[in-house]
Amino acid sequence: QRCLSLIKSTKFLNAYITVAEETALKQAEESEKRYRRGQPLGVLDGIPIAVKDNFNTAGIETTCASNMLKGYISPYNATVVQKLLDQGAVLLGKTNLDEFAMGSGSTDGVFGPVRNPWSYSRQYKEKYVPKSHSEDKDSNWVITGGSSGGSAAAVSSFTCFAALGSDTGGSTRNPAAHCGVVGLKPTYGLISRHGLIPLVNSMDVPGILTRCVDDAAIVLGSLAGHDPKDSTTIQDNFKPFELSNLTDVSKLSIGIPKEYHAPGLSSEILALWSKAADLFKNAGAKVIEVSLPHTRYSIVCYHVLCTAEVASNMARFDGLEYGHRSDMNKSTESMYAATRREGFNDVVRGRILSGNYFMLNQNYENYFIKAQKVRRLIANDFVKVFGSGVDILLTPTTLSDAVPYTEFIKEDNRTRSAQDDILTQAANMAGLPAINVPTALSERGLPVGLQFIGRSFQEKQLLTVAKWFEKQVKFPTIQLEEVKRHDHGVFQHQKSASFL
């Protein structure tokens, strides 16, 4: 109930599209009953969680923040949603995103942009200097990053303890970095994609957003493992693990990929990155500069493969079986065309057009096939580096801290996504696990995160290192001024980030 009242008092953040108040209260009551009767409890029993609105939820609307699916209610739960409910979690609602998860700002959905809770924090307000007197108090809010911005904002503003996002090119790690939360993109195939509305089948992974690394490990334990409904999941059983407190990092080898010193990387983040490397070095770890030579072709390659798969995936939204259907009834063709024109925004339509262009008979070899070959080279770069004895790669997650919304929308979505995914999408192309750990506040009082990339299926090692790092940097808790006024009680209870 606390979380639900907080959702109401933070409505201005626009983090949720749908709040499932009644079902959430029912689930909470049932959890309470289990607890009272002394029945065995799931690991997430009674824990309030939120889910990005591109995961199917039975009985709760799933919109992908698009007119195409407004009012669509799925007949089944996504596997990950079902697994959370099986563990007793309480589903509070569905969170906002860029339309069909295409974007890096959570600004392009039909329900409007998500606001970053840190825009309303004491930390940001103390540092903020208005550019002019005429500037409206309300126009200086910053974006959450995307496309899982609603989930990141929800976790960051204490309205839930954990949230699901999806990550195709950085959509979980990018908003996690901007909102000062932990964002985990697991190895491709470790978690089922069944019921996640696909963007790029060969790169999509459900992502986990929490306030600390331990919580991410717990949620991962509930979600991972084979799913007969998703043939790309691993066959082996997954054993959930608890993270040990790493005391000795001297056996670790940390790689610093020099190509991640990308154009546009802010000097602040660069300094933080080398400080983090020194932190490992001083603790006795071996820190070496490594090279991933194909990184510079990565974003172009990603763009080709991403749009090609998008074009193929979006073909299912034709107005016949579900979702929006245009009233145009001259012919089936005109109905298709009108439906898609009305249902998709410019960003989605643009990506469909690009993708279809790359897939044209005369372009297929030069674009799609070539990009597939480059993707293999990018994956091989990682294989070589990990083969040389490096355990974990340490990189920045984003080029800068979060920008004000008014700045962000000056560039179009495609340009923005290309810039913002530059440090994160290679992990998707190689299918590797990666995590954003909130590291420090920028000079503007906004969160900055660093990314750790691990070996395939070595989530335990990745999370153990991330936990050690998290403990060293002691990232500050957000001090939400606006909300405190609305709801004083909650913050007394949420001094600790973890729900353990």
Contents of the next structure:
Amino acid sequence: QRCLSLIKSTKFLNAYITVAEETALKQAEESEKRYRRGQPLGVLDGIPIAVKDNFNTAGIETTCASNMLKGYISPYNATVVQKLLDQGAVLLGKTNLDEFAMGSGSTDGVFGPVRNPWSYSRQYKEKYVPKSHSEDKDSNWVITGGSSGGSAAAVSSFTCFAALGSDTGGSTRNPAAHCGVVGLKPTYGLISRHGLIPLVNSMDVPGILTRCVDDAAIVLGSLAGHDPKDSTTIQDNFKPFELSNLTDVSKLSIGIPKEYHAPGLSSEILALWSKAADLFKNAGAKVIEVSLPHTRYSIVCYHVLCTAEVASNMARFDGLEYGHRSDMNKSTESMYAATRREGFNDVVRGRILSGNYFMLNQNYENYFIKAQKVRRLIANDFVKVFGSGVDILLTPTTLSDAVPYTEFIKEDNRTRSAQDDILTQAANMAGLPAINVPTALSERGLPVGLQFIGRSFQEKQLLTVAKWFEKQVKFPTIQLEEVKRHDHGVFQHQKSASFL
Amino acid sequence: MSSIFKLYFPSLFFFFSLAPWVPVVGLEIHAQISSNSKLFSGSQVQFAAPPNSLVSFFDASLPGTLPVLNRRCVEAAVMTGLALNCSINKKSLFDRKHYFYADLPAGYQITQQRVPIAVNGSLSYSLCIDNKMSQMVTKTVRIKQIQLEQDSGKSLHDDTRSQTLVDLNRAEGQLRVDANVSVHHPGEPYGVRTEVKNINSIRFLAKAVDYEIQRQIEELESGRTILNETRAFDSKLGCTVPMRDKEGKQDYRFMPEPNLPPLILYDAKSLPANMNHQQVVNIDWIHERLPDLPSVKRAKLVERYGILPEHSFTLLNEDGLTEFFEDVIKQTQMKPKKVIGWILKDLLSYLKQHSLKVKESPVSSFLLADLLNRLEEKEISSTAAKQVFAELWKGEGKTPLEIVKEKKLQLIQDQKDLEQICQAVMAIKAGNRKVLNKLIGLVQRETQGRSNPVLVKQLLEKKLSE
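Form predicted together with the partner chain structure, per the form predicted on its own context:
Everything in the complex follows now, all chains and molecules, and the chain you saw is the first one.
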């Protein structure tokens, strides 16, 4: 209802690919009836939620922002979607992303780039100084980060309570940092991947985007646990938890991995990082510098493993069973080639090509096997650090705040991904839980977040610490007055919405 | 997806033409596991089901679907591994094998390339030399590995509309063999091999391999070379022909299947106490439930019934014949050594003549036992019994007794009758002890085999001594 009108008024953000207006209203109605009967299905009953468009949703288009799946309607729900619906959640729509989640800007999808809601915030507008008078006033909007940029923007602009993203190398935490929301990447195997269209099966996890840590814990509680349809999920049942208010952090040991002081880290973020460390120290926590020596090899190995799995996972899109099929009918092979040329963008095709190269018989040992060995070393680095008594690692999430779209597209997707995933993908390589907590605004008035990395399956501890931190930093609420103006300018026929 | 295992038989045997050539044959055997559902999905397996009627979202490779291993298939693979003297890998891995083909919807096949479920086995078998059952030789083939593998779909080509339709129920053939063949001179390195693909019966396999060995020898002896190529067996022409292979050599780009954790098997020792037994596969448990293997069964048959070893082979080689034999034994007083003759000479040759399986036999074990009891009780002669058997084979629902009565095949016990007959015979032939047997034969002929030969012999002896 209200969310749907907000989605309309913020349509210029391009956060949603599909808005499931009819089904959402129906679900909301059903939920209202349940509440009136006093029989809600659970904590999420009636709660509006958006889902990244790489999760299968029965009856609602699932496109992966690709020509290949434009118009594709899945016959089944992803396990996480089903769990949300079973608890009465209202599925508002499907959010925008980079094509097949390959990117870090949410700029490389077939439905166009997502605009960061903070571009239209009072905080950003006040600080923004046009470089020249000739500059178009509307051209300074910044990217959301990615690839779950649509989900982050949807949460940030209040169009939904929570959104599902996916996180393979940082795709949930990165846009969360840029959009000033909480982004949780759970431990690999804690939440079912069944129905998530894969990028890298061995690293993908469904991600959770919310406005606060408590909300993330609630959504996690309703999604986590064994799924017989995903053999990589934990066997045990998961017990949902409520987060306590931490009063004493003196027993806590926070590790500051020195390798995360990466080249290109902005001085602003570096300062914020050390301020955060001091915050813990002053509160009585033990803060120690630690080393994860193989971190610097992580991003290149991530690239090899990612592209190899991409090449394999994308092989099914051949135009035969579903999705786009080219008109080319000279031979099956030429139909395959044309279908894949027309269906995938350059980024996807580039990754398929390099992935296949790494998997060739003569290259497999030198690339794939080596990358896997390094992956093991990276995971062992974390095991050692956590074994030495460190509870939580504190790192930056991104190198800098969000850049304007016009800046972002000056570099190609591969270069951007290598820069933007650098601080996040190691947690995926090791399968560890990690969370972005919005921390402060940059000099330009844009959100900056910090990342906490926890022990495997220790989400409760991780979130408890994140909640304590969240309370200390008091991250400001987005002032979206600009939407009103934009609303009138772009969608004059629609009723305007106001934010508090 | 049906489930497939591969057995590699790098076997070695000798074959002589003018110059000595040694062929080397390796077989990759795809055998469908008899299970209710497919290897990686909950879909059913059913022979001749309508196309695409048994396809899950995973089988159609819909985006986002994941494989879930079928426990029954794992148990079947372990059981096969144990039966074939393999060592069972307590940890085995799944791989993806990539190639584009219309009936492979995912663009890859899940298989066990690197660490399969069972390795290094052997299978001993006996064969007779020059078709003489008494000269059995035992040989052994080595088995490289048994692996669980997802089956591909089935392409159905519609030539009239130049369309290809794909049935994702997956291949229905229960057995498919690829044979690798090469020949070389003893002491020299192995020759270049060819692969004969998609052979679908044992008979064609033997023909294809024999043909391919002969072809390679002829090629080499006429100074030509063997190409490392894929060939197909043309069952109508009985020869192998090169397959169109325009892609050249395929690089399958194997990689670990990330959606299936390593397959861990347990034995009694390693089985964790807190594990749900429904969720684990226990090798020892399967071992205990392994039925007797053929060699053990044969030894038991020889020991229990005193039959010849070569007869035990025939009993086991025919599906259901051992059970039939034992059923007859249970219902008759006739000695097993005599019963076996009826089973192998009469029943089996009738079955073969009519291309029937044992379970399709119109003569049940009950009827045969009834017949043999009458023979044993000397109600009928063995010659008459054969006639009754021929009548029973017609499957008209008559009992042996009814047939005996109807055809007047009762053994003639009446002394006067026989005396008369013998007298008649004697009138033709003058007495001579040496022709006694011949005379008995003549009496039998006269009585259509109904006379008791012992009685006839006594009578004839008496007559001769008169």
